[in-house]
Every structure is written in C-alpha cells, then in structure tokens.
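The form predicted alone is given below as one chain in structure tokens.
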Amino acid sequence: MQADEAWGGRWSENHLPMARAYMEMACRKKSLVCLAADRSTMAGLNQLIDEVGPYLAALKTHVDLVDDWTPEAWAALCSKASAADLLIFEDRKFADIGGISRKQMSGVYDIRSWADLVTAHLISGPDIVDGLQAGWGDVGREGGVLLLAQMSSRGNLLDPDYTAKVVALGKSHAGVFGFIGNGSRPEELKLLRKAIGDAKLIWTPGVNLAVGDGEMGQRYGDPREAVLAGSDCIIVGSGIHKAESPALQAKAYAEASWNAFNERKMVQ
C-alpha cells in the first residue's frame, strides 16, 4: 500500500518532507515503533541496531549518555542506522532562545549533522523551531522538531493549558514535524489527537504490552490503545531492549502497532 493511501489526511495535510519520509518508512516498515536505545556504550547501541532493526521505523537516542562516544564511532553508528532504513531521532529535548538553539545543534556532538528529528520545549516561544531548522540549514539538511505538548511520568507540569498553547503554537509552523503525546492516557491523546487535527503527527511514549507502573515514575499504557487514540508512533524502550529477547519484543511490539494502525483505518 502506498503511504498517501494508507496515511490519508495525514498524508495531505503534512509538507514536511521529514514528515512523509516516516510515513514511507513505516509503510516499508510495516512498523510505528522507534525505539528509545537507552544504552550507554557504543556497543550497545549497535548491538541493538543488529538484533531489532527490521522491527522498528526509528531509533531514538541521547547522545550526552553514551560513556565510550567519538565522532568516529557515531558516525559508523548513524551509518549503520540508515542502512537498516530508520530514522534517528534525538532526544535532547532543547529549550532554549531561538539563537542558541541553533548553537546547540553544532558544538560537540554536531547533532544537525546525523539526526533526523529532536525534541523541544516551546517554552522559550515557537523561534526555538526556526532555531533548530537553521541549524540543520547550515549544513544543508532537513529535519523534523517534535514539541512536548504532554508527558508519560508522574507529576509532570505539562497541565491542559500549556498543552493546548503549544498546540496552538505549533500545529502551524511549517518546522514543526508534530507532537510528544501521553501514550499511558487514551483520552487525554484523543483530545491532543482532535485538537491538532491531521497536519501534524504524533508520537507517544509511555507504552508497553505490559501496562502499568515503571520505573522512577514512568507510566505505561498499551500500544494499541494508543494507536487507535491517534498515536502515529510509539516509543518503546525498556519493554523491548531489557526483555529476554529483544528481537522478538520488537516484532510483537511492529506487529500490534501495524494491527492497530489498520485497524484505526477501517474506523476513520
């Protein structure tokens, strides 16, 4: 099935080419996963590309937590990335005046070089997403910004009102790739999901097979129930890079995102 066909108004309605980029590669795919690496060497990271690569549409990953990194092995990491057909979705979760942001994009870690997507705050005000589009500008990429608009752990601030600006804010700023959801909350991601409307995409953590409480405050929910809330990606770690085997986790976790991503359509 061709993205535009599977992906409807999702399809029509988003210009971002990072946005239609994910869409073909979940179709190719036949995934909504990224799964958040949360692994702190080098060789965990690509132990984990080996072993659930086909499984999933993106890798999620925080650069500033890898002990062993080099630009030399990141590089071979990224490479190893793209040839496996995922996105690589950064994690920094900047938020920052527009003019730093863009400054935090190089530095070290040179994150508009090699990742396809980050996360920020809109808190310092929407200049944050043309700050991180001309960092990727700079050096002659595109990419995506995805904005918390809500959170999966406990007590987090991210209250209706601030969430419902930063919709208002971000669903129409050319920059913005889509929105952090609450994979944990059905209801609370069907209202972000009709508040937003088809022109932008989210993604949502705080999924798992195995619902309930996490680890330091994290919640789960179950990744049907989040795809068929609106949830155009989950974002798994734990349940699939600390299971017994993780390649078969993440064929489970493909397979029930797919299953519910059709199953959303026959619905719509």
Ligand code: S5P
Second form
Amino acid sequence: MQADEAWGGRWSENHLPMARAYMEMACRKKSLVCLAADRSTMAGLNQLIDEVGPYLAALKTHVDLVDDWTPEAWAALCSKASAADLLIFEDRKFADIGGISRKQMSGVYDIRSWADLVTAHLISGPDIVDGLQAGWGDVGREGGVLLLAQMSSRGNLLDPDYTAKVVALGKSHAGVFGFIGNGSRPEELKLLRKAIGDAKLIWTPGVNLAVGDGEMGQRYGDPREAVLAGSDCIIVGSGIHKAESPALQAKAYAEASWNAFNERKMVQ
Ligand code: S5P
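Right, and the form predicted in complex with this ligand of this protein, after the form predicted alone?
What follows is the whole complex; the chain from before opens it.
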C-alpha cells in the first residue's frame, strides 16, 4: 500500500522529510516496531540486527551504554542497520540550551553524522530543536526530533500541564518529527493524540506483549491498544532483546503493530 494512502492525515500534514521516510519505511516493512537495542556490547548489537532487522522499522540506540564502543565498530553497525533498511534513532534525551545541544550533536560520538532521529526534553525551551537541527545541518544531513511529552516510568514529573506545553510548542515546529508518549497508559495516549491532531507522529515506549510492571519503575501496556490509542510506532526493548528467540518475538510485535494499524484505519 502507498504510504500517503496508509497514513492519511499523518502524511498530508507532516512535511518533515524524516517523518515521511519513517511512514514509507513502516509500509515497506509492514511493521511499526522500533527496537530499543539496549545491549552493552557491539557483538550483542550486531547479533540483534542480524536476527530481527527484517521485522523492524527503526533501531533505537543508547550509544553511551556500550562497553566496547569504538568509532569504527559503530560505523560498521550503522552500515548494517542501513543495509537492513532501518532508521537509526539515538535516544540521547538532550535537554540543554540550543547552542550546547548543537555542540553535543558532535563530540566523541558525533551523533549528527549517523542518527536520523534523536529525543529531547523541552525543559530548556524550544531553541533546543533549532540547536539539534543546526547540528545535522553542520554536516549536511537532515533529521527529526522526538520531544518527550510523556514518560512510561512511574512517578515521572511530566504532568498533564507540562505535556500540554510541550505539545503547544512542538506541534507547529517544523523540526519536530513527533512526540514520545506513554505506551503503558492508552487513556493518556488518547488525550495526547487529541491534543496533537494529525500533524506529528507519536512513538511509544512502555509496551510489551506481557503487560504489567517492569524493572525499576518501568510500566508496560499492550502494543495493540497503544496503536489504537494513536501511537504510530511501538518502542520495544526487553520484550525482544531479552527473549529466548528475539526473531520470533520481533515478528510477533511487527504483526501486532501492523494489524492494529490496519484496524485503526477501519475505524477512522
Ligand atoms: O518514557 C520513556 C521514554 C523512553 S525513550 N520510557 C522509556 O522506557 N524509554 C526508552 O524505551 C528507554 O530508554 C528504553 O530504551 C526503552 C524501553 O525499553 P524496555 O526494555 O522497557 O522495553
């Protein structure tokens, strides 16, 4: 199916090239799954891409938790991810002022040169988005920023007032790809979708086929319910990378997300 037809208003109202790249990718792969690849060795990460790459639309990294990181090994991993037709998403959760965030896109990890997407908190104000976009611009690349509007962890401080402010500032900003919403609470997610409208994508961590509480305050909801509530991508970590068979689990998440996406279109 063509991406414009599949995504409807999300496609027609979002002109950020990276957002459209994601929507096309999801249709090509028949998956709304982003793998949170939270393994701490290069071998573990490479193995994951080999095993589950076909079932994913994007690969989410935390570059600073890898024990044996080297620039060369990371470049090879990114090439592998591109060959597997995946967007690369560094979950850096930037939060500083615009000018420093721009500089933090370079440095040792040089995130601007390989990440297609990054996360940011809007606590320092909207200039952070301009700073991150300028970071990509410094190396002639384009990318998209996902703003944390909600979080999945218990006791977090992103209350409904804060969420509303993030949405108000972010939804008309051209450099914003979308928002992180709380996948563990479909009711909260529905409200978030209502506030955002179709203009931006919502990606949701805190989803697992086994719902309930995870480690250290993480909370999980059902992937299908998250998509029906307005999520455009489910971010799944331990549900895949800690499974006995990551490939089987990744396939199950891909099917659950894609079926829910088609179900959502029927009721819209
Ligand atoms: O609110 C959030 C935002 C994010 S980006 N809650 C989260 O859990 N995340 C990220 O999603 C977190 O950094 C981790 O990489 C992933 C969830 O992993 P899981 O193992 O709990 O599925």
